[in-house]
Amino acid sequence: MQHEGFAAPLALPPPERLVLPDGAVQVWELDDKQVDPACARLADTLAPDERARALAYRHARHCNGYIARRGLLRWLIGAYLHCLPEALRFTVSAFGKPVLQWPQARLAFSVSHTDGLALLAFARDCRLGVDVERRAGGPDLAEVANVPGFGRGIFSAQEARVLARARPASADAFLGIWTRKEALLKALGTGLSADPTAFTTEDDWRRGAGHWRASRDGIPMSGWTCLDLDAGAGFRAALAASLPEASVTWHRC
């Protein structure tokens, strides 16, 4: 996977050097170092909506931190799209995911957050989940995997499996595989309302470190690209993608 860096705070290119091929995922990666900056430059590009979901956190950093996101969004997909990013007009998903409801267009996204950590992928023709969570120290996670809401009714039965060997390293092992299994649902547009023990996550040592492959009911899924992102050493994160050998770049603001 390429990294491509830009030193300075929210430093962004040209909208008219933004280019998204066919076939090439883009992940821009969104630091709180960033935050900040990105509201100064961005906020005014929110609609009245959203600057209302904003203003509706009780922490200032909650509130800075959705409009960095979503103003980083929006300059970004404005960019792809060649259009202004405060005239993009977006809807909801049945299970709470952002669409794209103005301009229509083939281009998908998603975006994923956690402490410390904002990720927004971005591919054209396809289906598309990203999703990232911070590492902590904690219980012993292969017995938490069986706790309703953290891991029963979500980990198929090889994936339990998997997570039972894993001790003692079960936390790292559950976050990998939890990150993959939400990048996969989102991709898929359900998220968590279908049933997570359907699909099975594993590691694709035959295309090399960082892939995996996924399937539903014993059943692989042909002509996806999913992988581990590396998103330093605080954070798991995962890609999931319907297209086959897409080339993943990574970009930081």
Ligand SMILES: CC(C)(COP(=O)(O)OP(=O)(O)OC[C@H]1O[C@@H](n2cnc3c(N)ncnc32)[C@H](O)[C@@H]1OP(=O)(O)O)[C@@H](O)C(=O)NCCC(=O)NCCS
Second form
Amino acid sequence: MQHEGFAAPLALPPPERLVLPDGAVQVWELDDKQVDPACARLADTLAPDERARALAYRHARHCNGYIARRGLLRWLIGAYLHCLPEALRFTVSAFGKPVLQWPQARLAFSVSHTDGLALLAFARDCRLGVDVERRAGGPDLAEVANVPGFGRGIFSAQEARVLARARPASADAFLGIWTRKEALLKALGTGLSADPTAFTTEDDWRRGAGHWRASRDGIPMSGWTCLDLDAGAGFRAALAASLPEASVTWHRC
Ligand SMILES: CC(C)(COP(=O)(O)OP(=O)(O)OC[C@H]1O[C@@H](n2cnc3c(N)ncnc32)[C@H](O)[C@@H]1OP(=O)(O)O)[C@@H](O)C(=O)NCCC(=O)NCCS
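Other form of same protein, the form predicted together with this ligand, not the form predicted on its own:
Next comes the full complex, this chain leading.
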């Protein structure tokens, strides 16, 4: 299926040029215009279970998006670990987190996607989570924080106060906390099956704009690099890595 707009070429660097040093986090962006070229170039590298999952999507757009993300994930991990992308084997944890089964490597990765954009993050020897959401319309979302089953049960009391203070234009604060929290819970591997209200995320001005810190049951989670990512005007994105002073770089195909 063709996406709206022009297909952008997929420019992958020579794999031998891809280096992921200790202490570095590399975030790769795949926008919707690159989905078709990525599918065409990388679909053959998917395993049978991944193809089956792709075909299970009802809409071709979602099917192709999954193939492109998985294909790029395989290509990048293959390059970092000097393996063929099709030789990699994945499994999933009890909470749905994809885990590299072969080769056994201290490579952490996290994937997130929303309408129009996917982010793939990589680092060595740490816990790593990334989340991206499209900015929604609607100036005031603080009220949603009190809706049972949606907002209520997600935000800590401190975060709910931040949202209340941001009213009436609370949409950005809402998405900011939301993406931070999902990045953190994806790094921990539980996703939303942990109690999200036990975690609080807040600005960390001592480390500079865009930095945030997290605590669990009021106890600071030290040794983490937590950042809001600049993913463009239409998106909010956040990253959490259990590395004290990670250097985070942004990459486009
Ligand atoms: C992880 C979670 C927060 C993702 O939320 P989302 O905003 O809808 O989706 P995103 O695009 O940001 O992330 C999806 C990616 O997260 C990853 N992921 C899924 N579960 C994960 C987990 N527990 N931890 C870390 N990453 C996870 C996958 O790579 C997935 O990508 P894929 O769909 O291409 O396979 C949410 O799905 C969740 O809470 N899952 C756990 C629920 C659970 O316990 N499931 C058990 C049954 S499998």
